[in-house]
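Have a look below at one chain only, the form predicted on its own, in structure tokens format.
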Amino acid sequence: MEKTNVAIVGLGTVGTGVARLLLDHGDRTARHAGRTMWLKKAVVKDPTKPRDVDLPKGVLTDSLDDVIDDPEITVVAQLIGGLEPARTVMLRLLESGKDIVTANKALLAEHGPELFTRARELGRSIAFEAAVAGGIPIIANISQCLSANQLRSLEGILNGTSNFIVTQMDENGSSYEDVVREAQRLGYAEADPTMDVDGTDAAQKLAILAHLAFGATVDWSEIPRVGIDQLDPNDLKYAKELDYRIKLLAVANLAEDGLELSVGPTLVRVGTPLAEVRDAFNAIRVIGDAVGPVFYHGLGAGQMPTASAVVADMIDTAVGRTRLTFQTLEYFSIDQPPRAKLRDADTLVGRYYYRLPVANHPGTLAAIATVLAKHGISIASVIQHEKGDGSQHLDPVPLVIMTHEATEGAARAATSEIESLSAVTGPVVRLRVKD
């Protein structure tokens, strides 16, 4: 049987999973590829470090040149995280004649046009299914399977780590700090989980999907984003009382005046598919003008789901499928004019959840309602529980308000004005609502 020599650069969590699939299931990959996928080299910083995979003698190396200088190696899984040296390594690999598979969404979101343009100039390809949503084949579905459609909407839970944390806090009452440690123990979260919990990771993935789905050229850092690192357990409790769950939701909606993009904790109605996505699972709901709504669901974090996507890309690259689509679709082209502009965030329309710490005296709700009305925001429902502990009526109590639809600009302005009221004793929490 024909043999394709492959290499892995970066043998961390995902790289180890890729090595396991290639070494332990060679018959499976050969059946799908029509050739043996032969792991010839694995490049690491420290070859003496204990590995959770049994590599054949001579595979492990600390020299990237062992891959670059070997013309027999044609496909490389580049699994280094971050921006540098990942960018430089990828350019060197491309220039040495290698086709690349990567899971590095930060690199693509930041340097995609440069890297993809260079790959096309060199007649090489870059496959990146594993960069978004772990084991869910969302890249292939958006760019190929749904290519007969004009996509209208994309809403998703794109960060499995955040979803795991919120699920455990919501269902078990666990503290944020305890769940983060558990996520790290299970391999869902990095030692520094900042990019997962502050919304950065989801925004980078959304920028990639927005490019594929809508032709938007987006600087991920310009996408409005809020993470779950400041999420208050009280809001999980009130959301449940209102028949909602809070999810870190990434949203892309196409309208006549442009594209809406955002990432943030959102109240999603219980019983809808996105509300039922638990733990480290990801989900994406896509609406096309021809196909209608389509829902994708699967593990978005963890070693093997991501490794599954990497190895699938390596097979597609080895047999030539990746090169055909890569050259034809022209992902992230420097010369490609953007097909969609971003909408002004202040014009976006939606419903809102407010939680306000207020002094419990007559006229407080009326004052707040007056401010909301001034900005064109009507109230849908109100929750204010009695304390029931004999405390004075002037003690601060939480007031929860659900609104009807309003613009983001009006909701933000109203929030600022409400916080200046003497009866409001602290910062106001405002979250989007998805019915």
Ligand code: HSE
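Here we have the form predicted on its own; I need the corresponding form predicted together with this ligand.
A lone chain is what you will see next.
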């Protein structure tokens, strides 16, 4: 049987899963690839560190040159996270004639045009299924399976760590700090978990998907984003009372006047598919003009789901499928497409949830309602509980308001005006609502 020699650079959570699939399931990968996928080298930073996989003698190395200088190795899974040295390593591997598979979305979101252009110049390919939504094959679906469509909308839960944290806080009352540590232990979180919880990782993935889905070149840092790092457990409680769950939602909608992109904690109606996505699962709902709505659901973080996507890309690369799509689709080209025009965020329309601490005295509700009315915002429902847990009279008291549809501009302006009212004793929480 023909043999393709492959290498892994970075043997952490994902790299270890990739090595396991290649070594423990060689028969399976050989059957699916029509050739043996032979792991020749695994490059790490610290070769003395204990590893969770039994590598054959001579495979582990701390020298990238062992891969670069070996012409027999043709496919490399580049699984170092972050920007540097990952970028330089990727360029060196491309220059030495290797085809690349990667899970590093931060690198692609930041340096995609440079890396993809260089790969094309060199006649090489970069496959990146694992970079978005872990085990869900969303890149292949958008790039290939839905290519007859003009996609209109894409919304999803793209960060497994955030979804795990929110689920655990919501269902088990776990503390934020404890669940972050647990997400790190389980291998879901980035080396710097700030990227997960502040919305950066989801925005980087959304920028990649928006490029594939809408042909738009987007600077991920310009996507309005809020993470779950400031989420107050009280909002999870009120959301539940209102029959919603809070999810870190990434949204891309194509409209006449541009592309709407955002990442933020959103109240999602219980019973809708996105509200049922728990723990490290991700989900993406895509609407195409021909196919209509399509829903994808699967594990978006973790060792084996991510390794599943990486090894599938390695097989596709070994058999030549990646090269074909990579050359024809021209993704992340420096020459085209133009930068996307992002819609003015103030014109976006949606419903809102407000929670505000207010003085418990006459006229408070009237003053707040007056501000909302002034900005054309209609109130859909109000919650103010009479007693605290100890049955004491609450003052200040949390007031929760759900609105009907309003523009983001009106909702934002109303928020700052409400915050300046003397009856409002602290910052206002405002979250989007999705029914």
